[in-house]
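Take a look at this one chain, the form predicted alone, written out in structure tokens.
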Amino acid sequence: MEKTSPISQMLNDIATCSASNDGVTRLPFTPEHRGAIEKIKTWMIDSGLKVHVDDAGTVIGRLEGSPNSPTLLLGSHQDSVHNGGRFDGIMGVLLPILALRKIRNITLPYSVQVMAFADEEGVRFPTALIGPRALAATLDMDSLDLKDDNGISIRDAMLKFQLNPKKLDKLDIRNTPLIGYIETHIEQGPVLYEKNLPLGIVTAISGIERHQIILKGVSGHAGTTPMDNRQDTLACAAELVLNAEKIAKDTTDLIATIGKFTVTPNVVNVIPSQVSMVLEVRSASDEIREIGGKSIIKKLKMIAAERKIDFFSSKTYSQQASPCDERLKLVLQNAISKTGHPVFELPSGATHDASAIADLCPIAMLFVRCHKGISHTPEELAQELDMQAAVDSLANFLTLLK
């Protein structure tokens, strides 16, 4: 039988922490989140930190530097989505403490906190980035009101998870001297993977936003309306979801998908009245992706006017990009080359907890390869030599930085 490698077994062993047989499900504030808990905490007590948890739920192990360093912050999340894989997001938790534990013989300048936040997937409420947002003062505390899929708020489940959300306010450390945060993760995307490169160095994370549309039409049955007197929501929202496509074709950097819907009456023999439905606009470039959702939204007027379609369109989510600092990557790219290893740069076209964090202080990211880029599922995969790869680097990164 094959012998597990040691950084898999770890990642396997917490994996078992889920709701679910079938890849990962790990929702915040459950006893599949204490569970991870309790084992972070050992990954932690083992390579020397000081751990405790804080009232988002998120587990800190601090390595304390000389009186009144700066401090450097490294994480990601523990959670996942429902029957997702065994590396998105506790991976980044796992290799900067493998990293510490690799050179816990050398003092550093500066202190080091190791975090690994509640709630970065949005899977059990409609929010996430609780802890960060916290750190970084800029959760919006009525979010707590916001209730899962059994009626329970945010502010019940932290409760019950005996955490205190009216102590929330008091995890702001902005008056901390900090140096950046860096997030590993897997890549979730084919880049790394077609170029056979172990690891990637982050430019930017991704800016979204996303638009409601709504096409209103007129019912009828399916077979007695002639096809040139129609005015079929559906095949309208067609040719929207195709145009959309090829806009973000054509333009360099942009990504736009239209990937819910809602069909009325939804009935196999009558022509869909109405269609409401999301497009979601991607890029690095907060300027690309403003020029690039206004130029899609007016082609997709312009097209259900053509149909006859009535159109209504609103903005209803916009984040700004998040750009990597250039110190951060720097040192980065001097920690990669020491191990030998191609540097190479890309951008993020998911969203982080180091989105959040961007808030607080300079942020910087380091890809790993992701098998094939699949992502959020069991298949998902990361290389035992790519993932030592990135503790390397990372164990470079902390002896470099000065």
The other form holds:
There are 2 protein chains.
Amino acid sequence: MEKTSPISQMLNDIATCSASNDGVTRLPFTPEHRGAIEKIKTWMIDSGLKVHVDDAGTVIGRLEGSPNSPTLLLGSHQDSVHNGGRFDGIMGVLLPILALRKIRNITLPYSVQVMAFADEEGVRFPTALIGPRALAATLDMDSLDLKDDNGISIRDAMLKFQLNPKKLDKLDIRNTPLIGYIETHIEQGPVLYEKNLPLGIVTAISGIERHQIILKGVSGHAGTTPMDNRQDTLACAAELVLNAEKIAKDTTDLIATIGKFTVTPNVVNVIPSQVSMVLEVRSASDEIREIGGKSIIKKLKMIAAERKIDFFSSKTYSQQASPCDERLKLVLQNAISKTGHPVFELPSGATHDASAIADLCPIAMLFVRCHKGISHTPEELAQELDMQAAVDSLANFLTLLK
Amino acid sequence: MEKTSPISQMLNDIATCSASNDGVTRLPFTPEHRGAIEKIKTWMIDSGLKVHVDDAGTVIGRLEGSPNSPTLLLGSHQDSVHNGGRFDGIMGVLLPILALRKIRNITLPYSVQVMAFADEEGVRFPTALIGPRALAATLDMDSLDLKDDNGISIRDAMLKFQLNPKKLDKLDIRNTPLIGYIETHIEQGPVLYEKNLPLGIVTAISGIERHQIILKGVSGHAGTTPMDNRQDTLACAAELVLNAEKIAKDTTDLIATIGKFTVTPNVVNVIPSQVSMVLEVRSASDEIREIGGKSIIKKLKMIAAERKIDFFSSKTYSQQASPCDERLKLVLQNAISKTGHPVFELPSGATHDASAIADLCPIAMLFVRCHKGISHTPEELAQELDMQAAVDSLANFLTLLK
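In place of the form predicted alone, output the structure of the form predicted together with another copy of the chain.
Starting with the chain above, the whole complex follows.
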């Protein structure tokens, strides 16, 4: 396939809507966001969609079905992380547009809306998913007061972007007949890449819980405190890290990560008196996650007690898993089979717009292979052929869906 | 013993020469240092010493012996860490002054110099021990260009303090007949406290080596990277920390500490791609330290390779152990025995002015019990009775020494 395919053209074109030259930096309610909206609008219109931008900054391209027909939602987010890639999010907006273009001459027995949500990454503001939450009426209006690093609140950023945050509650579409929401996204993990598969069907979006753990021991001079007389919090924390890793490795479908880890006072010749860290536990099964989280915390507490280190933990975040809809998955399976590509299922460890839309209607997700599993960097890559397979599968899906 | 004993009075008095109210903050070449010099001078003169301040800012109180008699040096440092205690350093200046006061009527067959060095802690400037190094002619004159946090070089700080850094090379006393140097210091560790002993004789000041270790793995999304497909540098680092601890615990006279430990990118949902840490190894035996350091590094390298984590290490610092002089130790033993207190020997894990003076003449150290081993905080405490035992032992030492 040539580099000048429509997919590549569109991805390269919209990648120029970026605040950075190194990778894509496109945060919500910025000039880059405005630029992206204009391009998305044009492409949607070219595919025969009727376009508007709602008060959450979501670009919506609608293909009207017969009167009173239910609506199928498709889409993903337009925003990126700082110096992110060209595929995360935006690819899931463009592929459905191309799929609809491909089946333009077919009349569908339902309406279709392609959505480009403003903010999924949560990089500019300490919250995200405003667009899908507004649709599902799960948006906490107080969160609009949250500010970015320049002290600009979400509310003010929206107003400056010619949106009306006061009308966000009008976006509630819980009473609209919806078939479901299909999100296409790069996997952002190595599973499809390692299995040499272009596409994957998501079984569920994993639930997440986070535990803030603080260990308090006794500081001491590294030279004058004998080895057998230490309450070294770093050594204790090291045991906890390895035990969390072991429990997760030994448990099917359980993932545990300690990504945030801070040592105090962090001085070369002082035995650390405190370590704070965040344990994150994920699973596509809420039961496995909850039991796993509890057993990890129980084990860590026991180890800390053995080392005479004070152990404090609190669950600071919890998000239920969102299972994908069986009927939509079945249609996706048939749609992929029709392209000749193998059908493969996997959970999504990452959160997506679909997580928020799960409160509104059935969801399904189509994953596209991600080169080496690398995402959120300029090196992020989805292959042309894989994206074309996704376009073909989505087009099949649209025609197969009754 | 009453709180108004001379020892307490002097310690409380000089503790007021501090830049902070919370604990003592007395850095070299500051108004607090000037205040301390004036008080030390007065007390030295009261004990019959002839006083001057040399060009390194060391206060020297001299008791002249018979012509051509050798000189015994006693003392410690006047400076503190930020918000440090009232004992570290300065106690080792005041107790010899009181010991000399106690035996004022006895004529000694040698000269005595009590020294209050300006800078042992190395808190203001990224180097220390200027005073003793000038005496031993081991001072690197280039180090005078090192600057404090306000951009003031040691040279400029000295000039502003009415010292003449150009004359530092004139302080060389290698050709002066010296008996040795006796430093009295709080232990800064828990050994005497736990053994319920007031005093200890130091066998050697431990040697130190530091290794900067950098681990490089592969970053990844905490949700999308399966447990069996990770190159998690934090989990690898955790194994290294525990193995360093184990090797040190299993080796007599070997201490290993990891006090500095930094995780990158340090984000809750990202598998850490890099950990940098500093391994510090100490021993009173250079052989044990060198073999221990090498075997720890070898083991850590092996573990990192097993986890497919890139391992980089470099030895960034190395300081030989300074054994204490057998003859001086023997006199100290007899001096302590004469007070009725038990004689106990232990290594010093911490560096002291004596480490630098070891290049000049024989050294010995008298440790005073430190409450719970706590030092470098306002809670640092040496008991009155223990300090009195040290004064008595020093007075005995001075009379026993031939």
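Numbering follows the first chain given and starts at 1. Under this definition, the rigid core comprises the largest set of C-alpha atoms superposing within 1.5 Å between the forms. As the structure is a prediction and not an experimental result, all values here were calculated from the model.
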>> Could you check, with the core superposed, whether the Cα atom of I271 shifts 2 Å or more between these two forms?
In response: yes
> Quick one: core overlaid, is T262 moving 2 Å or more at the Cα between these two forms?
Replying inline: yes
